[in-house]
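Next up: just one chain, as structure tokens, the form predicted on its own.
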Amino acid sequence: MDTIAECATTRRCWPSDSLTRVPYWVYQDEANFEDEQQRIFEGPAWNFVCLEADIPNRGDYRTTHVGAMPVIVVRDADGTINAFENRCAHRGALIAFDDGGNVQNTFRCVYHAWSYDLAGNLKGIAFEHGIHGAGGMQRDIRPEGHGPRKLRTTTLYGLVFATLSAETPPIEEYLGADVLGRIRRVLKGPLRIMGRFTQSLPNNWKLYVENVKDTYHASLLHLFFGTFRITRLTQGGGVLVSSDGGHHASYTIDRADDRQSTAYREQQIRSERSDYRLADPGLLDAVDEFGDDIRLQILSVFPGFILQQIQNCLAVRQVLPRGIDRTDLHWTYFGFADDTPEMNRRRLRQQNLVGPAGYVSMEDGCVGGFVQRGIAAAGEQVSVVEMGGEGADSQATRATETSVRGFWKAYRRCMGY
């Protein structure tokens, strides 16, 4: 049986065999939990808060989360994305409520009005100088040392980042050539926000970014990829890693051959069942937009960031710790600008493929929670993380965990274990 050393210090320790074994405490430590938050969300991290078409004009805003921290994401007159953080510089409170909206030029605590521009910079105190002479604030008071938290915020192909770190390196440079490229495959033009919700998760939000790296699992857990073929291992494609481990992409070619594989039938997995039909085959009526075969591909940005093409379903998922066995994941559906009607009805019904009762991945959304129950009572025990080796390198397959084994790799190297 796997289990975990002793160790000496006081921090809970990593398996000696490294990207291999992953111990079951990291799901369910608290300390390690608000660790977390420091090192890698309030770190040198570039953190996804929303599309740039979520704020189109001067004062449009959008509320999101960096780890634990509450965050007011909005475009400023000059038409510059500012990120700071959602909370009134007096007693605390959060300065914006809604998901979005339009401010026009400030923001008001609504506890005691205390006033913000679109910088986040305090630029009002109610009653300031008091009432009659008496009461208000001490007269030294200095309104621009006191303000929430700032972020730096970068943009690319319609995304916006954030990051409360000086040391984080130009986006470009975070991600690399290779996973840059296979944004820019998706993010062909202005984008076109078509819906959004929200999903809770029951489970740590490191099960939830390693299941959508994890390209093995996919068309064995998921009944509707196998029966009718979107994805399968026996399908080309591959998983691409970025070389710091953090980053992926997997994708699916399809394969005349397949469609005659009794691979998954000879395997007796339920993925596959030859009985099923659908009532409205046009729901998989796809069309190849972007001229390369790609049928699916799954995009993953460290530590928390999904982009999604299934078909042509597009979606961007963000994924938001919420404690150690809560998770909150932000969808947001949508297509571009220059899409024809038909093309707007074809994503519109693909989108029922993906989310908490899709077709695909309604299971993503409780599979997460097996694992979290599963493991209470093994925090010294170690999952085994082998599947296509040991190392973190991209391959020209999909019957592996390498970029799992990635994900380990970058979260290692911030929490420093």
Given for the second form:
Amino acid sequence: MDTIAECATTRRCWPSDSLTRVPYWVYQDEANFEDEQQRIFEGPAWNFVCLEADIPNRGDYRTTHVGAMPVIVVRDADGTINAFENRCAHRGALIAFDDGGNVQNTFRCVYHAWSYDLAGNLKGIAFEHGIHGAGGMQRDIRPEGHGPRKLRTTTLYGLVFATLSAETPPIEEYLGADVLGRIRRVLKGPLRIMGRFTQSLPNNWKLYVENVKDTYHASLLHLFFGTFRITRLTQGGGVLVSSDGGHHASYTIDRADDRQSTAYREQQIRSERSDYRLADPGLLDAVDEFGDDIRLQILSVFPGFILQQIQNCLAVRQVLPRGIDRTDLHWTYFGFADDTPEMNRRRLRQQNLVGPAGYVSMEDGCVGGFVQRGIAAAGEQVSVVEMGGEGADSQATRATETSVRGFWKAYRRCMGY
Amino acid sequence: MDLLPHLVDLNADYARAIDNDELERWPDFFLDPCLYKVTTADNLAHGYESGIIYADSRGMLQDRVTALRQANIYDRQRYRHIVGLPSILARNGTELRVETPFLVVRTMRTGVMDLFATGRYLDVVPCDDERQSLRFRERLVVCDGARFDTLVALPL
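Having seen the form predicted on its own, could you now give me the structure of the form predicted together with its partner chain?
Starting with the chain above, the whole complex follows.
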């Protein structure tokens, strides 16, 4: 019994100062999961909440979450964007229960018809003064004191972020110049939403974020990337990591001389299959729309935002924890308002690479579950994250786990580990 | 000519090809060019064109099968389609517009069984040549919910 008691008290100790060791309990521990809500999602972080294109007009709103907290994001009369907790001051019911819509000036809770303006201020209480002088609210009650919490919002090239903390620095400072430049590179004009899908992941949210940051696995796990030279570690490219570790951008540069490389064959790696050919190679008919030979760029913003450019397939992904071993991944596929019909078709075809049925992403959706299942009895063990050294600096290779270590650097600082 | 029995046959054979692991037959249910797309009622209502699977040629359907057989890594699994009766929405002489409800139960290697997808097929089926068996010019798989399991490997 001593062992169990000792376990309970030492559980929250990080096993090593090194960024190269990650304890498996961090994907399993309920108390840690609850702490993440306070220290990360409600902490000094910018949480992606929607695209500006989701709510173009006054009164347009979307409902989403900041970690576990339900949130309404709405376009106000002056064009600014407000965000507030989706919880009525009265009994805590959702104020808005659809995915989105338009409300003109007022949100009204369906339970007892209390109403709110577009900034989340309580504006009306049904039968506040009772009926015929009887009932009603006591005069000295100030229900607005129990109102939904308000979030600060910021916009960045059509992305909308929100934070609950007064300490979160301006988004440009939060991201750093390198990652900021990589967002600007992709979001070059007014966006056009092409579709939305939610993917239910059977694993802890951090396993998915690590997978996104893990450039080492991409061409090993995914045959599509390997054989068709969409990305291979032998191609040019690298990983940018922000100085706090939390954000990253990895990229691949097309290089004609890679076609001769035999590095994968020499390693006898499964994803090298020279006999594999597409019946309709139109899927890979990509154009260099950003004019810089970067075929693929995957970018993450701590804690749970991803911007993806895989050739001409563009998407944002929002990672929302739903439990220690359940995560919702919200995809929004997009193009630009001025896309030609040819570009639209190109994007539609290339979208086969991503999402729950994606030639590439279907495996990313599974490996998180394989880890969650694999570590079921290994809470006191650690993973080994040593590719490319021990630090979390930017590197000019993708045969590295530097941005995974960066994630843990930012995570441990937020969590106090 | 009463085309309804032929549509029922088409749907029954389509479901058998997928459910009985005869995926190589699946592209043959389509003309070339064609449109096969898996999307959601919500995307359809918004006019959003994307699909989680999108093919506008029979070659792209063949590539799906090749990828599933040779490239992609996923847990072993099986679908069972229960396809309802087709409703012919319109017939303009040379083609039919048809709506057919479906549900799919998926059983994984572990034996875990889920009600995996429900929705409707919105089809365009040319019927100008009575000697030919019916095939899809277009099959939109419109799922009722916006949420998908982490893995949608086999076609719906």
